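There is one chain below, alone, in structure tokens, taken in the form predicted alone.
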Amino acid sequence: MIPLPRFELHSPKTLAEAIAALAHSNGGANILAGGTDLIANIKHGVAKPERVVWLGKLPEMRAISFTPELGLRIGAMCTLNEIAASSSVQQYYPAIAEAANSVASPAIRNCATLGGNLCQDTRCFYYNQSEFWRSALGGCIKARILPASNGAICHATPGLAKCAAVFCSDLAPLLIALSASVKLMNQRGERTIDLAELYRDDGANHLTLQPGEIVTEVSIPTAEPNQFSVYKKLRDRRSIDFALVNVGLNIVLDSELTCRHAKIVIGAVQSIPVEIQTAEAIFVNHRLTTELIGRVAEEAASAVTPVPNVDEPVGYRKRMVRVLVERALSEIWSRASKKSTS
């Protein structure tokens, strides 16, 4: 059993309290959700704080609440499993409680949050290591421990002068795909972006949030009648693993089929998720068939380009791209014929 380290931990009971103790930690503060994420960076030496702000205790940032006007909303600290099995996500969102399914397994559901989700450590095959294994490589932009004969290093893709690190979060593909938007707070006040808004192209530092902020609860908008969603997920192993590939797809169809809105969204394949409008321009005022279904799965795939820093081949992952944006598409298209012909 590798142990922790010590660090000031603090328990807040409001969400005030949770935001006076991260501003006076001048920025040596993490935020303890589920713990399932930070924990075992803190035991390898990945992340390093001295103080940490668990929210475990703010009952405001626990509820799930729909209304045909304001659309879905989910407090930041609402579990993976509370989410799958809430009615309202089921009823109106399926493709939402699905994602939220899909992550690891039972025990981690159970624990991990939507917020931890979201704001979940980009990844990658030469970082996430012992600090051992790491120094044994001389360090790396995301270590911040820079070698000075060769300055700025990422080992995943040498030739590029910031680090690579894997986009991790489950969710936030699909959340992204049906517009979701983030409630932010710090002690300067509140603010609401959307939420691929939260994320840079940036492996070292991927989210945009400012010192203190903390994100309390994300929206939804109501689902438009004709609207499809989808989540679609590759891993070497059914629980456990983190994906290699995932997809969020949301569409908007009118009665003959014919595509009115497309996002498409591709995680777990560059620093950020990527949202791939070439793809989307393809299908907009185009009827949905098996033709152009292949034609969009074709672009989406053109359009990325993994980084080399997780176990399975870049060629294989871009080709799964391909598969797994065929397949959501192809249940859309099952979905809606059924719909319109009932």
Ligand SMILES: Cc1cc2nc3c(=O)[nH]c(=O)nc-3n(C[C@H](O)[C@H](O)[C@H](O)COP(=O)(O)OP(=O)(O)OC[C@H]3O[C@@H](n4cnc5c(N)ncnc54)[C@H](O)[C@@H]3O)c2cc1C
Given for the second form:
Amino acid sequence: MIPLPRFELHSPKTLAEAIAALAHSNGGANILAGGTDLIANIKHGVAKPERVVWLGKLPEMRAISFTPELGLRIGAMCTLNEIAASSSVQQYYPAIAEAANSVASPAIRNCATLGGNLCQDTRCFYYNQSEFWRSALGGCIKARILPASNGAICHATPGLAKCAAVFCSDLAPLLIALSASVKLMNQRGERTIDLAELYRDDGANHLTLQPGEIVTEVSIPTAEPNQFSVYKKLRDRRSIDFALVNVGLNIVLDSELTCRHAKIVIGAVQSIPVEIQTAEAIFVNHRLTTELIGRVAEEAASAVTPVPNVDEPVGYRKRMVRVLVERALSEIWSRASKKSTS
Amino acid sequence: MARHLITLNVNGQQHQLAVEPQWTLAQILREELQLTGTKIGCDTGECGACTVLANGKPILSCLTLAATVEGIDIQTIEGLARKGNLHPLQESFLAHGGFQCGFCTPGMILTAKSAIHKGEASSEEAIREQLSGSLCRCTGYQKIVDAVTETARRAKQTGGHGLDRSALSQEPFRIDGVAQVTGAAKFTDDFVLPRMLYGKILRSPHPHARILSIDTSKAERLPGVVAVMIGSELPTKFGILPSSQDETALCIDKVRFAGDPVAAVAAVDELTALEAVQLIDVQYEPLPSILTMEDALRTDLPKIHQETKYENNVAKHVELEFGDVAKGFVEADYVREDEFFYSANTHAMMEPHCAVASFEPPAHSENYRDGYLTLRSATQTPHYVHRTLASVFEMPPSHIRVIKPHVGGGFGGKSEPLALEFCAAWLSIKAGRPVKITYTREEVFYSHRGRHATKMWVKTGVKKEGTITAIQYKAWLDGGAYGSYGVVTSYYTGQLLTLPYKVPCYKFETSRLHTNKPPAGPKRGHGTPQPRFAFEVHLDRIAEALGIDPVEIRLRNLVEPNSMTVNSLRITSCGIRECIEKVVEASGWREKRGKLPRGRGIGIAASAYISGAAKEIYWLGLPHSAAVVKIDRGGGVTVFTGASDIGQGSSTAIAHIVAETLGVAIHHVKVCEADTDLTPVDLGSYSSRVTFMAGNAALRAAQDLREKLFHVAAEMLSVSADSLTAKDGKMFSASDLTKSITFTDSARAAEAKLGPLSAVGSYTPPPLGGTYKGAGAGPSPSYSFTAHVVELEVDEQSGQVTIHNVWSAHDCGKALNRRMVEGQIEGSVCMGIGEALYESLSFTKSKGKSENGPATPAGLLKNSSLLHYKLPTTLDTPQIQAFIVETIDPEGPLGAKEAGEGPLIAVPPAIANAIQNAIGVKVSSIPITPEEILRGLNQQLRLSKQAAQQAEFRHEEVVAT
Ligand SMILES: Cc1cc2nc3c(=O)[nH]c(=O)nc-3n(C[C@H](O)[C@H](O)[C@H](O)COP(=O)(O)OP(=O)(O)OC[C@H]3O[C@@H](n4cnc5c(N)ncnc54)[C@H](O)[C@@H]3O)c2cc1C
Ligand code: SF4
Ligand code: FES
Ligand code: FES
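Requested next: the structure of the form predicted in complex with this ligand (the form predicted alone having been shown above).
Entire complex below, previous chain first.
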């Protein structure tokens, strides 16, 4: 077995205790939720916590509630299977259930949490390797291993002075498209930010969390009457695999199928989920037609720059952005047309 | 570090445990509670082998900290059977044959249990979804899914459990079945010996470098470290083939691939051992690395092995011609030439390699050679390990014992002595304590010995009606850093290309090249899936050019039973025609081919494979297999066989042969296998030789015993021995059924008369093959035959392929156990799908510049995990329909021949041909990736535009005759 290095484990029973345990740790602490990302990363030596704070004993972080006024609220410690099985989610936000069900494999989804999914580390095949492997490579900006190579580089995008590791969450793109916000808490207090603001375009430091901050809850505004949301994921195998590209899409149409609001977010191609602003501009106030769908999909594809740190070529993934957006919009189109004729 | 006191509730029992915070649940279950039915296939969440139930829900115990499951009901496979009653799922896995090596089985059964309980097993689709995180490399999932479907159906009917036992087949699927489905089967890593140490190996970070110095002093000083070793302590070279003795236990003065082992440490626990290897300071002088076959052919680069006879990195070159090929091409009406590529892929058996050594030091001597060494190893070839350990350690073979416990699949990846075996053994000798080394999944990839990447050129001449007049084949094989079985591969890839077709003249030329990559070797189908892919795709192109149906062109060229091929392979039983007819009919080929909508396609391919090699690896003229059968006074039968059951069920096949011969029920037959102290030599589980050779050896021993029993019984019954039959636990006269005696009584009488009852049997293949140099590789006492039809769909937007159905027919001579043969077929198909669509080793390429060479060094294996190296899951594997064709081989035991490898070989070309049929894109390389399909479609678009201008675009690919 791959032995885990020694660390302290805290299992706080209240949020206050959890915050305190994180606050008094000089930054060497990691939050442990389901562990499906963190434990694998510790085994690979890419996370080296001195202290691990497990949030599994905090019932207040495991609730799912829905009210028309407040929308959907999901505690960060809810597992992906709980979310997918929740009747509120299935009824009002079926795309969220779909996204949750597309993560990893069923057993992983029994442990994997929403908070962990949104805060999971970025990925890169020059990095998600054993310690031996990374040192054989000579390290990189994110894996600052060898002091000798102080001019650390990025193997995926040489010449860029920034890590481009890719953020592969399946939930984030869709939740951003749904204008979700997250509640954060640390010893300094509580704040709520748009989920999109949780991310920063730096693969080596992709979260904007303040020291000791915990994501406690995710809120999704109530769906508008003619709102359509879709999630699409492309992966090599039909299970286990991370996305090569994923798309979260949320659109409000009026009865004439004219677009009133649109958010298209592409994931798994860069260090942050990419919101396609230009595609939205083409879209809003236009009627959904096959021609328009084609144009938007084209625009989405040209707006992303997939990072060459998986085996599938960049050109292929770019092309797949177009295919997925097209499929997602076509699905909405057919759902919307059915709805408007019925 | 402070331990936490926790209470774990496992299988209904409370355990008070003091655990370190970082211990995983898997670790506690396996090491503290000795519940070793929970398996570790990857240790990082990628395979599902470690699945247990937490409050009834499957979770991965390798990613779960033990301290986080306090107060939760944990159930492991050991907790499933109650009071001697198996759980209905366990019964069903046994009844359907839902396992082979058993390594994935605990996780599968537990996951299935939860799915049924939650009502998520209502359809085959739902079951596949629920099981999709558990990888199985053996079964192809079909029988697992069948077993779960059946249990779910019954659970629904009876409102609870309950399996209709009468529905179970009388013949047990496997003699080790109950152990496999209850988690009781002990694999090497499940052994924990008193005072055992854990070993770790330090590996080279460079693909090619000279070792300047190794300083182990810091590692030796680390508290907890007990022994350290480096290569120079064991300088004797070895290699599986006498002609390529090019390895040492650890590298001595040079490393030849990134991952080559350099030093090893034994310490009190794995963490300390890991820390210690990192403290070893190795100074290297990097050498230019040879990473492509083109570079291996260059003469201006350093040689990877000085001793080879060529000036470049060619390791072996073979050129053979049979008949007058030039004339054959002249006689052809149409000649076609194509180029193909087959990527390197690997076995990825679910059980990582593991070796546990223990050493009994000599009482009256300082010399370790006087001591006794015992090695348990997950190997397919205990005999070769035994032999090589004796040679490298310069110890008498009688002082070394090699035992093969249950093995979780091999597929060729465990069929020669490997670094961990020497290291565990040597560290154990040095430390005077037992040492265990288990490879991480990453190390399994470095150990490799998998499929050679192969570049191929094929040229074939045919008559108008499709009969082949000549074939010419050339191949470069990427052998990686060491010899392994590569010389054999170099022959097989050429010698076996023509089968299953009749070819009047044939010429081939193969070169195996050394490169600085993990060593290639034998993987299921050894050297033949590559040429099969090339030739079967090539043949479809020929058929298309001639306007002949692909089935028809194959039928017109089939090899005949009892014939001799042009390269002197003796064909005896041969059911290829029947195989093709079966799959053509079952698939509805004639209704479908050419009539499916665009995007959907159907393809065929056929193959043949050896049932063991007629020539042994080292030529001593000794039997290839031997068996001892003994009968005790109570009527129990024990077979001692060197044959290694690696999950394929060879022990069951052997027990079946012996039971059948002696006329006793199979549950009276025990098999003691693969222990060099106890069992006679068998060369090992490779080349699909086991059923045929070890089966024949056991058959002969059993026949000998039967003769003795008949002799005594005949006297007692006053009938002639010739008239006796042994069946159903009795010996009786065929002509007078009242003249009968029980097996046990006859055994007692015989023992009284003749003394203790035992007999030996052995098998040596008859002299076969031609007299030319190289005629030794390819001949087999018998060949199996296979045909597949694949139906699939190509998504023309994403390039992804969905396989809908595979129909496979395999001629295995005689199925000794139908579920086992079907299981081999289904597992082969699944592995073939992996090779065709997903699996390929991928290495870093050099990029940029820095002070010491490229900023990104080349030659590091990028996908050495089960996440990045993609085995098909339940959802990527279709319904597989396996058909058994029986031809009763005249020399096979009870008519049987191989089934373990043959059914894989023609899967990739059947898929490639179906893709070509679906979208008209020509597939020339394996794996067939989505982006290549899209590239092909783009090219098609371009070409069809061009074609509008110049009518005959196909012309350019046709070589004028
Ligand atoms: C084989 C395999 C396949 C996978 N496939 C996918 C996939 O297809 N799609 C996908 O999205 N993911 C995938 N994953 C990654 C992972 O399983 C999921 O992202 C999962 O949702 C992570 O949740 P967790 O609760 O297990 O997180 P953990 O591992 O517990 O935590 C992940 C990270 O988030 C931080 N964190 C957790 N909770 C909080 C919180 N409340 N506040 C602040 N920080 C927090 C942790 O400190 C840690 O850094 C895969 C993992 C494996 C091993
Ligand atoms: S993207 Fe570059 S810097 Fe970031 S992990 Fe990959 S190689 Fe390292
Ligand atoms: S061992 Fe846990 S998933 Fe592979
Ligand atoms: S039986 Fe599934 S891995 Fe061997």
